[in-house]
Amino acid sequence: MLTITYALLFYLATLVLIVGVAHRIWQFARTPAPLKIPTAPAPVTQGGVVLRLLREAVLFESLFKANKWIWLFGWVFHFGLLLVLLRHLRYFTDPVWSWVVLIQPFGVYAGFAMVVGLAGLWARRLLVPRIRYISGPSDHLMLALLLAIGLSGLGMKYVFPTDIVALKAFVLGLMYFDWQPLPPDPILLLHLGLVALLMIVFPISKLVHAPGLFFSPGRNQVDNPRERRHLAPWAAKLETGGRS
């Protein structure tokens, strides 16, 4: 029953994550941008916009200019999370890809970096008055959820080791619809349950800013209002209809 419960839970969580994120991206793509509002200084070519979005997604450029301490904690968390996710690919591949094997030691340290970054971001919401004022319960709950996932993962590594061979068999079994027994370790069950919960709430939380960044008018618009008139698609249809 334990294996069946978690197998069904992860199938449900995966479905919700994929469909939910796809729906949010569809909403972002269909939302009109009636004004030309690129955040200055803005690029004047499409290639410049692509580079700007890359710098924002990888280096958090605007956050670096705004506040160095928040940028440091935010970048440490996101970079640590990226390495942790890449390290977990060993559970989904057989044989394990060579580059995944190479990053295994770095992925362990990235787990600590992820927790430190989260702690700094949460302290910011608790200690900075203006940030505390605009922080709602959902902000604290998401940080608590991410921190619990990181701490439970580190706990399995250093405090309560689990059978990773059996765990990998369970994960591969989910992928190939050949269910294998899940180790009944409490901390593993807690960790997997928290991960499934994160996957379910991701599409309806502020964490969906990850794909939303690329649809921000202040970031993805070319600064060319003098050279070319900006007209939203819905406004263009109205204008065309009026002329006809």
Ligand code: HEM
Given for the second form:
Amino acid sequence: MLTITYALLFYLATLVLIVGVAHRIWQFARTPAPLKIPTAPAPVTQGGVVLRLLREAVLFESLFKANKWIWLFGWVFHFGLLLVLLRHLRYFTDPVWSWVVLIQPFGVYAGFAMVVGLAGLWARRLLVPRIRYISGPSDHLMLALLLAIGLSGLGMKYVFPTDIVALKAFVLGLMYFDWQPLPPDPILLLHLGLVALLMIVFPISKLVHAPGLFFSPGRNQVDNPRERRHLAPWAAKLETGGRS
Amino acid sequence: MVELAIRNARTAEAPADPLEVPALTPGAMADSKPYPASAEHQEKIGFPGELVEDWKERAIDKLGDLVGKSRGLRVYLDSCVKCGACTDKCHYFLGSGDPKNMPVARQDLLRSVYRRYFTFSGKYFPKLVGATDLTEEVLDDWYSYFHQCSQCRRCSVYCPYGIDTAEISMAAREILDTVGRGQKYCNEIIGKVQTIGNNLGLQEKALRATLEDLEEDLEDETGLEIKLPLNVKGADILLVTPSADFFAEPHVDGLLGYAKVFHQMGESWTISSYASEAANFGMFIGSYENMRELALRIRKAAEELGVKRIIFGECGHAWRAAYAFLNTLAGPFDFLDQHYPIPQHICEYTYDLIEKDALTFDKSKNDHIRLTYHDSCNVARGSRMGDTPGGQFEIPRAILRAVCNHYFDMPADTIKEATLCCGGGGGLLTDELMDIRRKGAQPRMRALQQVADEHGVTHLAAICAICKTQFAKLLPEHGFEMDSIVSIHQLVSNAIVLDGQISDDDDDDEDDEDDEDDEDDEDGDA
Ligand code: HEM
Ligand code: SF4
Ligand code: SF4
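What would you give as the form predicted together with this ligand, now that the form predicted on its own is on the page?
Below is the entire complex, every chain and molecule, led by the chain shown above.
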């Protein structure tokens, strides 16, 4: 029963995540940008734009200019999260890819880094009046959710170990439609339940900032309006009406 | 930072930090609002004359329409994570402490309504995600706070996703216009440009008379017949400049500067009465259609006069609308000479000549001036000059250094891409908004005070008609002379040595190259 519930939950969550994010990306991509509005100074070549986006995605360049504390906590959280996610690939691959084996030890520290980063961000949200003013319930809950995922994960690693061999069998079973029993540990069930929740809210929450960055005209446009005429399809229709 | 510490140690009393963050004062600016546009002004530019019966439905429809037409708006409304990085970046917040002037809070005025009607979470869990119904109070808040944003884009520099509050303000103003709650200042001006040709409603005859007077002044000063041609068919260059250049101080001195440079180069050029306005207020109200109408005027003038090039005078938002939008709105300009940038900025033009050593300057003519430069927000963050990113910072400074011996930058976090708006941009340059204009100018005034204390700076140069007007009004309140705001081409005009000019200067030929102890901190970001 438990196994079936969780198996179905994860199928649902995966579906929502993939379809939801794909839908958001499609919406972003399909909406035209009528004017050239890169935040200047902006790159004048496509290659320059790729570099700008890379710097934003990897280094959080603009955030670094804005506020060192948010940058520090935000960066530590995100790169902790990234490593943790990569480390989790060991549950999905058999045999485990060699580079995933290599990063395992770092992945453990990354778990702590992620939690520390989240705690720092939450502290600012609670303590800095400006940020408290702009925070709504969902902003606090999102941090609580991620923190709970991180803490329950670390809990299994250090306090209440779970049967990870059986867990891996369950995960692979999901992938190959050959269901295996899920170990009935409460912390594991909590951890997995919260992860499924995160996957489900991802496309309908502010977490779409991840694809959003790459579609932001302020960051992804080439600064060449004089050299190349930029025209949105709906604006082109105004022109067929003739010039006044 | 080190540099700052040294400065602070040098002066007995630490100067006020230009970017000092105030305590939150909710509601401080809630009563600031512009005069509403009259029915006549509204209707003239295609909007209903008064608040329509079904304003709520129409506003929501318009919001949906805009989100579907602008990727920027959609991404910006969807992507904010409330990280808070932008909260202390707006000069209106720094000056007023009103939390709704924090960029993200300003965006949220629109975003909360967008969430309510257009997102899953806002439809089903409004409380959780801060989604709100569109009510009359919300509409009032929009009218108030979206007219406390000068669309300067400072916040967008610092947002990790480049969320641009200017785009959101423009959208909100367009929605307000659509339901009949337009702003008088902008909408009246747009109407004037469409019928008369410029913001001031200056008719061709009056314009011609003004230009003739100025030609006489130029002749008195130089002994040369320097022309300010109007509506000359077949001229090579069409100069499009803000109409304030025709009469306001210090704008007009800039115009005389352009005329002198053109004269020295023997250019054939003209102003057009039909397009005697560089500014495009259609941008301020976020109306693509109005912006396009105004841009097409310039195209039509260029076609009718048969010019080969278009050069824009000193104007900030105008240069953004020209540099970034003109080709889109009114292009392609295949009938112009493709060897020159279309359009070109007067600073690009003059700078090219300086680079080619085609102009001679007597810098000592500006020795009574210790100068700094205010990067106008829309030039800095919405445009470019020259071929490389950041040319919009370097080219004006290069001109100033070529014509003036004493130049000092303000603190690095208040110039170039981090520059502060003058406080009067984006359609706020109107008397009833004086309070917010005054507050918004404070950070810039504090930065200016810093260089005044440290380097004895006396003058502030700018290349925007709005900045010039705003500073001429506010500098006296901060202990500076009204004429301490200067045009770049005013300084060019002071220093340029024209062929055959009568000279009056044989008395002051002392050499000022000895101030070189200032040399090391001439560039704020060195
Ligand atoms: C391309 C990928 C991503 C980029 C570039 C990115 C970037 C950022 C940046 C710059 C911030 C603001 C600073 C901060 O508060 O940390 C942020 C906030 C946040 N990100 Fe991401 N992110 C990405 C993916 C993700 C993913 C996959 C998640 C979660 C599953 C996530 C969760 C969050 C959360 C919850 C916040 C808000 C933190 C707070 O409340 O202060 N991000 N992100
Ligand atoms: S665009 Fe400028 S005025 Fe508007 S919110 Fe951002 S910083 Fe403030
Ligand atoms: S910096 Fe950008 S993401 Fe952060 S709160 Fe401001 S608008 Fe939102």
